[in-house]
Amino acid sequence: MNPNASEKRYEHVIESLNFLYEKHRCCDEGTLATYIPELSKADPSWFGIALADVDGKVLEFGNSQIEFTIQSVSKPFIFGAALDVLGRDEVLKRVGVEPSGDSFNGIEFQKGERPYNAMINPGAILATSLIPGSTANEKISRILDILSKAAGRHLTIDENTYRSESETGHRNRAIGHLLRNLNLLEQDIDEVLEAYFRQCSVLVNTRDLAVMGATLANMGVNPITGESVFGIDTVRDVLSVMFSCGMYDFAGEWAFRVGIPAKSGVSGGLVAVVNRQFGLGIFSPRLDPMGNTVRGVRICTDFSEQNGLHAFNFTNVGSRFVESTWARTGN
C-alpha cells in the first residue's frame, strides 16, 4: 500500500474515532450494574476508546487507562483457549455455538443437553472447567496467561471484585449443577466456579481490550508483542461465535446493524474485531437493559456504518489476506 495512502487513512480513523467520542461522552443513558455489587462502585462518567491495528499502531481516547474487571468480555479467550487445548470435535461435545436469544445468566440448555453457546454463562463456566487443572488456582493461573499473552502485559485479579462475585454468584453455582446434572462438568464445581469468579475479576483498560481484539484480528499473533497466543482456526471459530452470540439478547440487532464480531461485559467493557484489520476497546459503565454498554453499542454503530465495517457492506474490502498474498507472489 502506498505510505500517503497508509497515513491518510490513519488520520481518518483518529478523526473519525475523536469525533464519535465527543459525540457520545455526554450520553447519560443506561445504569452501573448492581447485582455485583462491586461494580456498582463505578464512576458512569468513564469513557474511554481505543484502537490497535494488526500492525501494532495504537490510538487512545478519554479513560483509556482506568482499569476494570474483564466480566464477559473474557469468554471468547477462554473458549478459545479450550478449543486450542482440547480442538473444536471434543469442545463442541459440551457446549454449542448457536444463539440462546436469552440473558447472559439464562439457563436454558439446547436441547437439554448442553449450553447453547459459550458467550453466555453456562457455556462459559463449561469452557473455564475445559482449561487444565485440577484446582481453582491451577486454572486461573492458566487463565491469566492467556489473557496477559493478548493484552500484551501482565494482567492481575481485583480481590474485592473477585470477593464480590463470589459472595453473589449464587446462580452461577445453580447453573454448575445443571451442568454436573447434564454430565458435561465432571471436576469439582467449586474448583470450576471459583477460577471462573476469579476470571471475570481480571483487571484490564480499553487499550488491553483493543489489543486482545487485535490479537483476533492478527490471526491469533499479538501484534504488539508478536507472540502467538491462539492458533489459526480457532480464531475462525471464535470470531465466528463472536458475531452471532456476543452481545447476548442483542446478538442479531448488532449482527444486522453493526456487523462485526463482538463482545461485551456487564462492567461496561465492549470489544470489537475486524478480521484481518484492528482491534477496537470501548469503556463506559453504564448499561441497557441486556446488560452492554450504551456509548459502546452507539460507538460501534456509528464508527461500522461511517466506515463501511459491516461484514455485509459491498464497500467493506473486508480481509486483507487474499490481497497481501497475492501481492507476495505477484500475481
Second form
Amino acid sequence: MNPNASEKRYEHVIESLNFLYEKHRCCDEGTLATYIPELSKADPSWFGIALADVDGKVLEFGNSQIEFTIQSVSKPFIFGAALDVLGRDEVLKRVGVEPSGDSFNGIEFQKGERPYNAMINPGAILATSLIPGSTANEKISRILDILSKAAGRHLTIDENTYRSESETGHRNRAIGHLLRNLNLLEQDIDEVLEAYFRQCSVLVNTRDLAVMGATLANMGVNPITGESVFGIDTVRDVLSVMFSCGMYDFAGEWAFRVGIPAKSGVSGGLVAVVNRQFGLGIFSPRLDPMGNTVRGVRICTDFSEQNGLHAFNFTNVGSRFVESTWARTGN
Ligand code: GLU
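With the form predicted on its own done, generate the form predicted in complex with glutamic acid (GLU) in the same format.
Every chain and every other molecule in the complex is listed next, the one we just looked at coming first.
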C-alpha cells in the first residue's frame, strides 16, 4: 500500500475510535466486580482504548497506559500455550470447545466429564494445569513468559490482587478438586490454583491487550517485536473458541451482533481480534450483569457495525493473505 493510502486508513480509524471514545465516555452504567476485594478499589471512570494492527502501528485513546490485572483475558492465551505444548488432541481430551451458556465460575461439566471450554474457570484452571511445571513458580514463569511475548514487554504480577484472590478463591478451589475427582488433573491442586490466581493477577494496560490481540491477528507473531509466540493452528483454535465462548453467557449474542472473536475479564479488560488485521484492547471497569465491561461491549458493537467487521458481514474484506494470494495467482 502506498504511504498516503496507509495514512488515510489510520485517519479513518483514529476518527472512528475518537468518536466512540467521546460517545461512550459519559456512560456510567454497570458496577465494579467486588467478589475479589482488590478489584473493588478500581476507579470506575477509567477508560482506555488501543488498537494495534498487524503492521505494528498502535493507536491509543484515554487511559490506555493505566495498569490493571488481566483476569480472564489471560484465558485464550494460556489455552493457546497449552495447545502449543500438547497438541490439539491431548488438550481436547481434557477440555471441550462448547459454549456452556453459564457464568464464568459455573460449576458444571460437559456430560459430567470435562470442562465445557477453556474460556470459563473450570477449563481455564485445567489449561493452567497443562502448562509445564510441577510447582506454581515453575508454571507462572512459563505463563509470564508467554503473556509477555504476546504483549511485547516484560509483564509482572500484582501481589495484592494475587493475595486477594488466593484468600477468597474458595469456589475456584472447589473447581480444582472436582477436576481432580474427574481424573483430569493429576498435579498438586494447590500449586495449580496458585499459578492460576497469579496468572489472573498479571498486570497489563490497554495497549498490551491490543498488542496481544494483534499477535493473534498476525498468525501468532507479535507484529512489533517480530517474535513468534503461537503456532498458526493454535491461533485458529484459540480464535474459534473466543468467537463462540469468549464473552461469558453473552457469547452467543456477541457472536451474532458483533461477530469478532473476543475475551473479557472481571477487571474490565477486553481484547477483540479481527483476523489478519488488528487487535483492539478496551479497559473500563464497570461491568454488566454477565461480567462484561459495559463500555467495551458498546464500543465493539458500534465499531464492528460502522466498519463492517462482523466475520460474516458482506463488507468484511476478510483475510489479507487470501487477497494477496489472489493478487499473486491472478485468480
Ligand atoms: N480471577 C477470576 C476468577 O477466577 C477471573 C474471572 C474472570 O475474569 O472472569 O474468579
